[in-house]
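Read the single chain below, which is given as structure tokens and is the form predicted alone.
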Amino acid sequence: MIPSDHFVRFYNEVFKSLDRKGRVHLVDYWHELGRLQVTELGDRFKTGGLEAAYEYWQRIFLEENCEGEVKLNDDVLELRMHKCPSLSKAMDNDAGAHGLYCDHCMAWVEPVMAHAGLHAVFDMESRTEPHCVMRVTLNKKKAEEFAKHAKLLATPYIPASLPPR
């Protein structure tokens, strides 16, 4: 398995590739990763609903040393990451981080919550500090007051529905 801490450089740099070839070329990417997660995690979500997305998030927040606090109440699910490991490491070389880096994340959630149901709300807070909240909830009309009150709000790149490939 690749480490971390070059898989996120690398990651970097082919967004920062394919973004110099046409923003479209990224978004397509990016629209990759959403239907392949879509097929990772849809229906595991779809079934288990925000308690498969928490225990999902808990593994991954240990998995990658997030500094961070994923909780999860009656009907939110709420990721608060502290120091994203990914944009970090994204930052923390000669190359630099692409300027959208941190929109991959609502890019590949974005399809995942769509097909499960769920609705996601994702505050960057800053393109360039490492920290963030994504809030998940059932109840798109709470999904909207976050999304009222959020910093920097990611927009999708993706349509909701994600046709095969």
Second form
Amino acid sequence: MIPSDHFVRFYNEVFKSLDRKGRVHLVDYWHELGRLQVTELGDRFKTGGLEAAYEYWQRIFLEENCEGEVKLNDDVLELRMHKCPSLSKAMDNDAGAHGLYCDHCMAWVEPVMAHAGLHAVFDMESRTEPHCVMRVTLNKKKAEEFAKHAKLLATPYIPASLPPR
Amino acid sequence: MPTPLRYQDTGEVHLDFHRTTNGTIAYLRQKHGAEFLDDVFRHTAQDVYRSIWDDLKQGDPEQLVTHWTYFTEREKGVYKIEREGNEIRFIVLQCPATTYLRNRGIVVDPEFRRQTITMNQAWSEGTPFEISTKITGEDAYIQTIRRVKL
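Please supply the corresponding structure for the form predicted together with the partner chain (the preceding block corresponds to the form predicted alone).
So here's everything in the complex, that chain up top.
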């Protein structure tokens, strides 16, 4: 059994193997992650809106031992990760982290938010440091404004935005 | 004195990662085939858990036994260990992963066990041990480390 604590490191090996086979296979897998997460969260967020997303990430922050803050102000949910446990584990790993590890996060968040009618903007800030900011809003214009100020915007489904393997 | 582990997580346990592992196995099996899936597990066993594999290559199985023990206990699985002659048997009576999936009504992928079977095979390679996996029930299996060379 791969311990649940070590799923991240297994996942990281999945990314590497798929990317070695061809970038298209990695992106196809991201689509699958999105499909699975839409099944799990799509209707919950669609019905419950930002409040439901806030509750979900509050629980995730606790269960996954995240260091950061989840805030819900009016029409914006903000997740500010000071130490992402996921990238931290992928990096604290004798096998080393896959170069696009962070991108998988937006790859599942984007389809969930599209299903729920919400807009997410994910600023990875860096692919090699475990901190980032994600904002979710109902307001498309506000999301576009957030995106303009991102240091390293996650756009996993725009192939040209991804560095080569 | 317990054998030190390369990875020794503490804090909350997010058991839902077993759902994601199950979904990932199903996807890779259907889309890329069993050989590809095995290759990922081999990399996981030998690259991620390089420290365990290095110890095995040196003839020391204790980090692997400690790893199994620590994480089965952490996830509240039920197990016992038997040591006899050149064999160590890690007997899982209640696997936390499949138990979690079943309790949530999630269909366990037919190749879900492959993670354990293939990783144990991969850990055996180039070592004086045979590490085998015998499935004994829905949520039960036995992992046996047998020294076959001095």
